[in-house]
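Coming up is one lone chain in structure tokens, specifically the form predicted on its own.
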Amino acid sequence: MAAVAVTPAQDLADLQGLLVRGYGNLTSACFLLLEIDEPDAARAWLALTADLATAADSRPTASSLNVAFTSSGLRALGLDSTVIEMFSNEFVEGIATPFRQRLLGDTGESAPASWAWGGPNGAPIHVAVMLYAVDEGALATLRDAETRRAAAHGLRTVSILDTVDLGGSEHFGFSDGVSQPAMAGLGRPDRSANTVAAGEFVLGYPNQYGLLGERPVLPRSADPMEILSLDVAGSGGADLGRNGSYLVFRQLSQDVRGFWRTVDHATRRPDGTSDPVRRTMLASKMVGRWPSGASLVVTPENDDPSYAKFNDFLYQDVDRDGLRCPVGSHIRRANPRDSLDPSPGSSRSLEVTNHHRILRRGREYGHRVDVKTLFDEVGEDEERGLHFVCLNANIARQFEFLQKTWINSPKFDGLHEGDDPVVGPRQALGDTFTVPASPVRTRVRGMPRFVAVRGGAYFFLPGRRALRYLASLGD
């Protein structure tokens, strides 16, 4: 690694747009998972796709297309194995290895062997084409055109993952996407505590350590048409990774009825009747926010929608012991802010957290559950959940660290038992949630798993010049 000074804003036209925005104005989306059957034809398809891929320098108002590849997809395109080995080990090996199954908590019903896609028993996933449109009619037109174009160029559609617009909420009923990091020099500005170096998400830029992360830099002779950018570290090589990112994709099924039945049972009155106020309070303690999105740190007693988008708060001074927002809650694990060692409450603590941030770009799928039947003993079993998508420049230090050390760990931040109460895998000591209180804390024991993994893969989201280079491999 080498420390360099780079201005990221100059390359917005080369970044795929997903790195800068989640396309919230394009409420309809679907994801095409493709297998490459004919490499030559697939490269011809990619040559066209490189021009269609949405750049980050403008905000599309009608539709958008982004494209990413697994390591096996790059190999199927014809990229040399020696170049593929320059990518991160996590990306090259893939998400469904036995080691990652243990690391990520993908056990039991979440084991890769039972996945609908991306697992060892399914068809290879080589390409993800991510489509966004202003409405369902426009999306259908775009989806049909892209599936036909892919088929005409030797790419087989393994799966089409549809999404649903829940108006900013997720299936458990809580506002989603409130807390996102801002990239320095890219996208929207934010306060310094929430601004993270562009190199944490985009390859070829300095990260939080002031260094350029590992990425595939080729000999200049490997790019005779000079399609790629030169390595900004000064090696003279052609940087295949620059303006790209690693994209983590996991299909997460949510047991909405199981979640609300569990909190209902835990909060019933002595006579056995439901207590809706305590039920919502416990669910909010598990999430770490009220259903509106308002933080428990800011408004601990009641949901206040006027704070729904308020994100300018820290933990240590106001809520060190988690009396407002429990230490083990979902959002406190996903973004501990200033609460971790060394020196909780200091800039050093914030710096530690910012070494492990991710950009989330997920979309929900499945119909919204009918609240009138939420507590029925038997309800319809249609699957619903989240297509979890995140971007990071270092899978091991960002996504995998967050999942293993913060989300799944029963020892997070001084705790002794209980993993993430919302998305945790319920491994050893993981079925208990503690709600700190004075004088007596409350524990909810025997919680089932509410979220299961149905598919997943690690992808590389190339820059647009890199897309053109990959398309030229057969020339």
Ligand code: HEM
The other form holds:
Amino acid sequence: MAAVAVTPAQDLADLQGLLVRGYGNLTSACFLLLEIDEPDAARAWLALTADLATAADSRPTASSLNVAFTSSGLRALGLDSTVIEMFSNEFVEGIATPFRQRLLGDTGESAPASWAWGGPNGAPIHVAVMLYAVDEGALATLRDAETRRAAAHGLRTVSILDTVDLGGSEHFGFSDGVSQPAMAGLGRPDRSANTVAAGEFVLGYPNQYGLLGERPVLPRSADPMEILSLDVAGSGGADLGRNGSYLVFRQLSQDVRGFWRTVDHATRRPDGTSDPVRRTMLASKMVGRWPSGASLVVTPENDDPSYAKFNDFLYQDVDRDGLRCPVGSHIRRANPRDSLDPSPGSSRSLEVTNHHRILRRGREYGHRVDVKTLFDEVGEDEERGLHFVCLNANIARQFEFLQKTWINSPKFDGLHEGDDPVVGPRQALGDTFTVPASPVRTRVRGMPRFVAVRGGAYFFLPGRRALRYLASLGD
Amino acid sequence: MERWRGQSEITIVTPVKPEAMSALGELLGAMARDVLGNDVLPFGRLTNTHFARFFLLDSAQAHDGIQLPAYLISMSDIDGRPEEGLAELVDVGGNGIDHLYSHCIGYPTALPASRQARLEYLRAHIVRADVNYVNTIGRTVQQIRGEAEVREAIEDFLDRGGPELVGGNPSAVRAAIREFVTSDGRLNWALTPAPAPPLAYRVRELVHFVVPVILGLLLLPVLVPVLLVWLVVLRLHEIRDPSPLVKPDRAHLDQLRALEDYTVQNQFIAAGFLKSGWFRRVTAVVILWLVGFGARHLFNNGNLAGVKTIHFARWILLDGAVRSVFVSNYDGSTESYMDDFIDKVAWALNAVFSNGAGYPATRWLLFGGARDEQAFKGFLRTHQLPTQVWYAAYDQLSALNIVDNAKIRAGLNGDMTELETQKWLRLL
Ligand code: HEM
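Structure of the form predicted together with protoporphyrin IX containing FE (HEM), given the form predicted on its own:
What follows is the entire complex, opening with the chain shown before.
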């Protein structure tokens, strides 16, 4: 039995690559959502897929393939239900439950019942195959090969989710992918305020509490071929979770014209004409960064692209009241850094916030909106948005907490009303955005919902040994 | 006219007739479907109640084999004295009180019972909380609702005021707000400051605080050796006590989750056995007394050691300190609540809960325990009970909102420096 790695850096060949990189160099991507029809054939498929899956030990330059399973997918592969129950509740139950609907704000037109995929009315989603390539041509080849290979093994393609490369920004027009947490001892190092334990994202390693957390550890007898690594806790069991992660996938549709028209109306001059400067300012206040990506904390008056990638800032000292970056803005909610209780501005507060970080791996989809018609009263209403993908080790404490307690909450950080102005679901008290200012704040009221949910699922992104173990289940 | 009324907790614990359990469960279910207007106890007509709830605690067998009864437990947080709260309960409930409590042992059989008989029955079953936490002592329901309205009106006024108002200097904006409040007959009550605690109350609290502290200091020479021996014995217990890792049952979780996350606030109940043996029982009683003392005198102003999301909470011991029940009304989701416990006040929860059977292992009472995230969350969820009927008087306000609203109202009066004015305007 191989020595047990104490950091994932010692086991990179077992991690799927998505855990350490977003494949930014592979600008074309698509996601195959599959249903398992024939378990035996699917396991044969998986045996090969385990070898094909791109590991984290080297940066792919041509293409990449990663694969993840829902809990019903694991069941369909033949994993025993007592083992499945060892995974976290969130994963076992799935994203589309009445409780999670309330928690995540998936109500109204965003309710799972009307989702394009992953909802109760659609075909079950068992597997996600995530494909990345250097260009559209290479991706098309890979996609065709993989859909054929899947079909040949009794895996039905429920949906193929295409993506679009907007050159580093998302559809509203803002640079995306600027701020990510760094993992201690793994990948790009960062200052300590932005570094969290690898176990926050990779199962089987100590998390921010110094604990291994919930993960499926099987009795050794369930792994007679000794494919899996031993449980580091010393239980003698085989750790099926090790080097894996939970992958949250949500198809978020963006009403780009609705967003910009709302912002435009809210900033018109008294004579009724548009004010492009104030318009961009308000939109940036909603995001918390300028279109270039520059932080409002760092450059509050106007966009400064020289700060586009700058992420080394905190809130409390410079901007306690949100006069620069509103307390309610998207990025301040999504990562409040040092600004919350128990003592804002302290390393204790940073530490608490860092229990709720996610690794974002999303990709945009749909055509870029035509800026010439952006503000027209009527115009095209094409489907476009973000295939939101994030990785975490504890869905309840990380993704769900973030979505519920920070993004969706009208009471975030002492606010009285207003949810996330960019992505919020506009539940009760949700539709007001407050822009702190001197001498007194201004507010935008009656904000419509700009981001709707069209599909989603909770996946498990196994380590490669775990993939081989799953492939061996029928043997 | 507002006056200082103080706050009281009321806990009424009544044993349920075994054969009436399921009927009572159904009745509570019916009440929950229309909390404000149901015909047993239309909570919407209570004027002095912040929070109220009814729940069932099942019968259970104690460590020594004794069968403990099932209880119907009613808890409320009210303005004024307990007598006033009881009277309002009985008056609003009317015959509904008979309907509800005739499921319980010892309730008058001649129905309808008289008002007096109802009051007497309830009074006889009051159990005093061992710990009672009030976010901010003395702030009444009327005040909380009224101040929220004042803030809303000011916010609307600012929205209407537009650039002219917003472009002014801080003092001018504040003056405009004061003028607006003064000129509105429905708001100008807020110009009188909220009533302060009267002298008699302050003296009583001071005495209640100082006497135990002085006694404690005088007894220090005795207490220190006792404490040391106690610590050693405690540590031995901690090493021996089992702390199994449990995963909550899904059906139980579903029952709990079906009641969560409808407004900005949530309710919580955790009940369980204390660990067996007199040592843990005595420890629990002493610790609860200390925690209660701290809640009353140190954490009585909106901040429970960094947690600012709890409106009211209490701990009670039942059946002669065999079972304990913890109850609270708080902002946000259960997940965030449990995270607050772990991240901010683990020591306090450890001190109390570690005397409960099955709690994650602690070290020296305060350490470990809740810091074992998975074990702690599993423990809380398995010991959590559904709140069958729950009433919250201002369910769209967070505890922090209420604190801010009071500051906004307070700032309508008096002189302020430019800096103070700026700070005050940031509250809006
Ligand atoms: C269509 C929907 C969304 C859009 C358009 C969007 C857009 C953005 C933009 C422009 C940024 C700033 C650039 C950056 O730091 O990468 C950002 C940051 C971020 N977003 Fe989103 N986002 C969306 C949904 C979400 C959701 C649903 C979540 C989480 C539940 C989320 C979590 C984050 C986080 C954690 C950050 C980084 C904050 C920081 O560390 O400072 N986003 N997003």
